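In structure tokens, the next block holds one chain alone, the form predicted alone.
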Amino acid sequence: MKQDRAEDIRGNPVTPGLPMAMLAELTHRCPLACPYCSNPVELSRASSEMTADEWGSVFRQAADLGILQVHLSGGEPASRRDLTEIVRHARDAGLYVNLITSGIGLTEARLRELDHAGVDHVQLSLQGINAEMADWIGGYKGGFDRKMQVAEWIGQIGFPLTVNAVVHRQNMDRLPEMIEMAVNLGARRIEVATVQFHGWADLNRKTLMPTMAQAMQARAVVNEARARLRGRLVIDYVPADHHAKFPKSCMGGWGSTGLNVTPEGLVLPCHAAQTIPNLDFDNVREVPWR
């Protein structure tokens, strides 16, 4: 059967680059209620989530296309009782497995089980540098203390750790302390991720959007810390798109480096694509990924 081919504006054939990573949104369920959540306002129901075996099929198809790593995300992936089985499927497909988690719902025993199943790396999200800020933003009393305990277990087990520090108007001024916290937790990397305003975050833009002055100061803090901590901590800084000097291609070009799969199986070129009007996306339950 003849296949449609991609062409540029002059009619020349274009061979798209293959993505190297996929974001697997296992569920939209989450014990936290962060106002900056990038999940869609209308969340997927648990009854619509793909099964562990369906995720296994997705992982095998992804690996066949050349994808190297999978980021298990949500919601909170620990909300899935079959998370260990899903991890085994990803490992059996030969993928590098990164678990992106709030830490809520993880015990030491469960982390060791996930280690044996094949998790290679853990990315732990932090909402603040103390319980007062973190629990207020996350809407979960005791959440910060739980995260600190999970971080300790992560270190004991030996997982490489990335701290995901989500920054916004309410906490961006505490960025130096967030970076020092990552060092103290033994993290190899911190992602300073400014809130991007789609999904739930867009509804709370007024209270979350950093000022330009805050954004400029954050850039200075990151540059200083990179120089001071070179060789000890990798620092990635993701500024808000709204503060960019020039327009840029979304995600560096849709599908060029990664693809998203939603809990019910939609394959998206980026996390926010569902919010763009008049676009339709295929479901991997119905259409092979290739």
Given for the second form:
Amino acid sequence: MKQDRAEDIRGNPVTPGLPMAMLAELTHRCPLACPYCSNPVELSRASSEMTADEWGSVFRQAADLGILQVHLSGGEPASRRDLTEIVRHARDAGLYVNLITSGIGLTEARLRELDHAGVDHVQLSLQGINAEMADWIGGYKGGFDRKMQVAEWIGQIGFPLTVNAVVHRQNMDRLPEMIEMAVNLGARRIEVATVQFHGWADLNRKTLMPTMAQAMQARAVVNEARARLRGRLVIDYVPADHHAKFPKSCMGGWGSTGLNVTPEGLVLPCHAAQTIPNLDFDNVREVPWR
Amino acid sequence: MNAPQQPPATADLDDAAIPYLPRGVRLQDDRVRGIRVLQAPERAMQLDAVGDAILSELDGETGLGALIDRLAQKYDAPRDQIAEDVRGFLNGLIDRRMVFVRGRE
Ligand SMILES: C[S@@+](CC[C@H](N)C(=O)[O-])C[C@H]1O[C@@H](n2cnc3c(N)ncnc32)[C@H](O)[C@@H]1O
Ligand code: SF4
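Given the form predicted alone above, produce the structure of the same protein in the form predicted together with the partner chain.
Whole complex next, starting from this chain.
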């Protein structure tokens, strides 16, 4: 490729967009063990995680690159004891801060700290619509009750809330109840994400892949709920992609809308990039962005 | 059929309605791209001059009617046209929960 102009594989000029969002995987540690987890099967070790100050430097570089929003995720971000400090760094860099969490590890006091530090929005993942299902899926007893408690605090503090529900063969038929739960929790938005086959999900593909009939039914449920809940709940739906004739296009152009940074600082164009053989990625600790 | 228990949140905006940007939705400069953006959960929307002008007027106290008056005067444009633009624009954002209306949240 010539240095002065970006080209696609056929030599056509392309104008890469500036990335708008960044997914910061603060840690791979997590008290839950969802079988659909998109995290890599080879987890980064706690000892190699970037410090809060290192994240601060990454956030400032990201903002200078044109990134507007940071999604703090993992693993479980609440497993980082210095989460509040990390949030503060992100806000100081001028980023819009979205905390993506299962809720486990958050107390009311911690949530109030996070509020003061400047979290703009919380996305809470559901493992199921009742304790039996959720604790079985997450492999964590008491997790559901804890999450409901966290959701209540989130509402009291006034964080805008999105509920994230990963749907798969085992739970897709309960989608109407998941949507109802999002309404009851006071969420402005629900993300219904059909399981994407990355990381652990790929290993558990057989038990997770929805049938074509389930996928069609889910689409109908979403359409009905969108009309009924217009102006009350926004429903973002990631449909199943394995029933399509052709694979979906990849990320709308690698690195053009978003970046992933792993706990130890690897910069990836998407979640699954590391599973593609023979690709090397830079570490932001060694190769700064500017 | 019984009457719905709650009015749909996108019921027509009357002149007394007070639209506002709720927590989690921010109007700001994008210093790198040199544009104005509306930041919301998982979205950053580029605003044109009209959108920016409308949203910049939302102070959480002014009713829609007064807001339209203000904009019509400021931009020296026919009130009817401004009213239509403002209602259309705000209704779209209300649907997406990026603008709230006082008393209807
Ligand atoms: C990997 S989790 C990390 C943050 C936190 N532990 C949580 O569960 O919210 C990030 C988000 O991705 C969702 N997710 C996990 N595995 C997924 C998959 N295979 N496909 C689609 N979404 C997935 C989760 O529900 C969560 O909302
Ligand atoms: S989806 Fe979130 S909560 Fe579930 S195992 Fe993965 S990181 Fe943990």
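Definition used throughout: the rigid core is the maximal C-alpha set that superposes within 1.5 Å between two forms. Numbering follows the first chain given and starts at 1. Since the structure is predicted, the reported quantities are computational estimates derived from the model, not experimental observations.
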Item to check | Exceeds or equals 2 Å, Cα of residue 227 between these two forms, core fit | outcome: no
Checklist entry - Once the two forms are fit on the core, has residue 244 moved its CA by at least 2 Å between these two forms? => result yes
